[in-house]
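There is one chain below, alone, in structure tokens, taken in the form predicted alone.
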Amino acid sequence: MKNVHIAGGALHVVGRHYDKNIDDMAAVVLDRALAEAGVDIDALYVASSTTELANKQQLLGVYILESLGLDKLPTFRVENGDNSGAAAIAAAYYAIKSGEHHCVAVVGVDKPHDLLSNQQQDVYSTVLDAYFEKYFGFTPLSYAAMMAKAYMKRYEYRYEDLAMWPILMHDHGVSNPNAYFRKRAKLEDVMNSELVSEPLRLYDVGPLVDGAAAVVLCSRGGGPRILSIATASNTTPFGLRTDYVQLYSTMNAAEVAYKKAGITPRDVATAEVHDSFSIFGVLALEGLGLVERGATLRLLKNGDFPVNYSGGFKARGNVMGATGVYQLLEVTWQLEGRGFKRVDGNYGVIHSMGGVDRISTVIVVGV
């Protein structure tokens, strides 16, 4: 089985890019990633969770290649909700491991700001069951609020404790040049922000942003590499679940990913986790085995914690289907000491989740 090395990558500064088309944004980062890798690719994998709904565009990969004057390459589109980026990385990884391809590129891109805010939320809710959840008005936010209530009740926390998550994310986002929010937040900022779904407030919600990221993966070369990838689904409907303070898809994927990589959670130096809502970040850490169940908010009171140095969804922004590609590069660069943060250690983890604990992908990176 071949190794899978991270040969090059590039990120687009997130924001509201009204002046750019979705394929143009993707082409910019792909061009930069290819230049850094200095190789020709055998295929292109594209992750986008909303291109049909937000941008009225299919065959996105073809138009990205057209922008760069590339021809004859196979291109594949991957959609898995917020998990799309990590799912595309997984597909590319398996193609290289099998020997079918030697070098491939993965591009993640979404542009929700081609829509109005109310339309964005309607699109975002399509990760729920269209007939039995979305139709009756449920949203990912409402489910997150119920999970936050259950967590705080079980472990005897107050909302002030949960507020430490967005405060930490804003602290981390200050040093990330690609982040949407690069300013610190105080407890009173979080507490005084608008109540959006009790107990969650505006500061608990990662803003939807336009963004694009690209990575080139190769079977040859040196440097950082993907040690393992595992994906697990959870097909139990939300209303039939017996425990609302665990992310089962995350736990199952993490167990397999650690085993395949030959490491334990104690070996992880940095992690980028899915925190579209504050409670999801808390549950992700515990699902990954990086923190004992119920202990995350107590640990956050003690100050810095090696998670989401990018600022996570809250400060970097929620780039939806592109998130997994952002996370892969953010963790890799932290391990290498490139860019805005250096960590001590050889292993990093990314956690990407689609829907409300419907599917999770865990990727282990080593240097």
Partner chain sequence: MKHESVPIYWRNVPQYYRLVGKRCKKCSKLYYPPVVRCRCGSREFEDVALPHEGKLVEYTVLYQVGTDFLKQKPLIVGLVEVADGVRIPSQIVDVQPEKVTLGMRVEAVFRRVSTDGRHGLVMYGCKFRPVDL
The other form holds:
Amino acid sequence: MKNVHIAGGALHVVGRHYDKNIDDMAAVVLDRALAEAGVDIDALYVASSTTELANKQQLLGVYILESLGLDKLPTFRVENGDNSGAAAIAAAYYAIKSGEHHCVAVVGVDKPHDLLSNQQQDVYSTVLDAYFEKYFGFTPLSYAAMMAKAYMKRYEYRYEDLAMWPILMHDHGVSNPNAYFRKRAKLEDVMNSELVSEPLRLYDVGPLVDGAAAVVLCSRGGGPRILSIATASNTTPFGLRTDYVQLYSTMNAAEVAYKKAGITPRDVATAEVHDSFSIFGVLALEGLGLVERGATLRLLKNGDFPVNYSGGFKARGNVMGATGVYQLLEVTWQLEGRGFKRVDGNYGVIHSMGGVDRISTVIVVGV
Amino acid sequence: MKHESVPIYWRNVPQYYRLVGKRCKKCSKLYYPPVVRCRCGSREFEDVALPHEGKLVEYTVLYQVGTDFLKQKPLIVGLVEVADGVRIPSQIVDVQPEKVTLGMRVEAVFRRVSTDGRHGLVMYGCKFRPVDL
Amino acid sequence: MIGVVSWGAYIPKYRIRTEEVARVWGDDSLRIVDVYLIDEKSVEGLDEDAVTIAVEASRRALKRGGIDPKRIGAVYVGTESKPYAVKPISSVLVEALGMSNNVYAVDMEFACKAASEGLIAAVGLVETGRVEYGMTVGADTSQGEPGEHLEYSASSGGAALVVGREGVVAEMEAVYSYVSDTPDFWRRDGSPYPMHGEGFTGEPAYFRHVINAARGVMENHGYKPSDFTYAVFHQPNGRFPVRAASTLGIPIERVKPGIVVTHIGNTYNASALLGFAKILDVAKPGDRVLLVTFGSGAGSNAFVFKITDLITERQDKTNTVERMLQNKIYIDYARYLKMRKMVKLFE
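Output the form predicted together with the partner chain next; the form predicted alone has already been displayed.
Below is the whole assembly, all chains and molecules, this chain first.
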């Protein structure tokens, strides 16, 4: 089987990029990633969660390539909700593994700030069942809030304990030059922030931001590589879950990903997890087996933990369908000590989730 | 007016108005929302209206809402258990947020859900409200 | 025997006090309460309208009677608060109640009288054998211009009656109608609030029609005022029904039990029917009830019902009117404007 190396990559600083069209923003990072890799690609995979809803554009890959003057290349767009980025990486990974392609680029891009905040809620909520959940006003946030309640009840935590998550994320965001928020948060900042879906407050929500990231994967060359990728869906409707304090799709994907990579959670030196809402970050750590179930918030009180050195969704920002690509580069760079303090170890994990535990992708990266 | 899809609304009217679910003819498992194939493998279903009473098993008071609900916030949204293994995501209405309790008995009520602007369709559906308050 | 088989009532939970409305518009609330005998009125929730109210009232009627909706062959809705100028409420009822598609269905308009006209039509269809059961529903989110006196009464509520031959709890013994072109109250097409003739709504309109219909049913069918255990009238305010009863020689204590306007205001098409539902909640076998509806423009239907032995089986099967009168959440004028959708919004 072919190896899949990370040959190059580039991130766009996240934010509100009112001055850029979505295709051009993606083209800028793709151009830089290709330059760094210094290779010709066989195909382009585009990850975008909401391009037709937010930016009124389909067939995004063609317009990105047009912006760079690259002709004749095959290009495919992957939509998997918030999980789009990791899913596109998976598709590219499989293309190389199969031997069909040697070098493939993945670009993830989303621009929620082409919309008003309420329209962003509409678009973001389309990962829920449009006819039986979103129709009645549910949003991913409302489900996260119910899971937070269940978790706090099950493991006897107070809201102050959950507040540890955004505080840690803000701490980490300070040293990430690409983060949306680069300032520390104090307990009272979190506690005094507005209630958005009780018990969750504004600090529990990762802000939706415009962003684009590109990575070039190759079967040749050396450097860090993707050791395994696994995706698992969870088709149980939210109302019928047997448990609200675990992420089934994450656990199932993680189990396969670790097995394929031949590692255990103990080998993981750093992880970037999907914490669109703080409770999901907590549940992701436990789903990945990095922390014992129910113990995360107690652990965070004792100090730092090697998760989301980027600042996560809370401080780096929620770049929606681009997130998986950001995470892959962040974890790789943390292992290499590039732009981040080098972590002590050889393996990193990224966790990406679509909807509220409807699908998860886990990627193991090794140096 | 947003020109909401009329067919989408129309085809889901039995679920929205009467909570019509699907019951497997072979193993009697109840599905809401409806599915095409039962977990037992059967594809034979009958329509069955779910009970209109149940209990609230979890909820949240939601302040950050989508466009259709901007003028209705906060929304109390939760899960209502109407039968063994059937929990419906629903709005809870006619009650102040501070009076909502877990395990509270609730009954289905027919309500407006959203309107397609001033001139478009008014869309209805079931919500739940406390029986005893 | 043909008559009412079951009844259902629905009153939204929200109330605004007369005092609160008067505070906003600079009226003397003691005088207003004294003139209209309305302490507070019901207000529909933000997510309610005549359609949702009609569904709730009729669902309760079916529940109370244990009636299979597929056996209802006719459904009539009387309202002057249709959310759509064109698109029936009755067809929503067909779907929401799970009725058969082979059903006579129409929305009717004759100001506050339409729902009682539906009752006559439904009884007629049962009588000819065309349908097994028929249903009529009165439901309104009544309009009244803010700051105008109508605002003190215009309120929201609904009532539904199922009629048939089997399981009759109130036999319809007689009915008499009285109609004339009397412009006491109207709402032009496209106009948000009705206009009315103030005092003119009394003598030439309400009293002339109510009294003539009531006298008509008594004279034509041989009843005396003393035959009625209860008398229920359309209730635009608390004074009119009492005065009508007094003119007819019916003692006030027989009218009072059917008065709901004091607590919820005028629910237009549901006004007299909610009063009638409240009586059915407490009536005893053998009681005789006079029901007189009124619609501006103008006309009255006067009905005589005889309560049967089955009544006791149906009472307390679902929410009583009395319980709904007690079960309430008070709102201020600002929330009232929001709930009644009277704040101008971009939509």
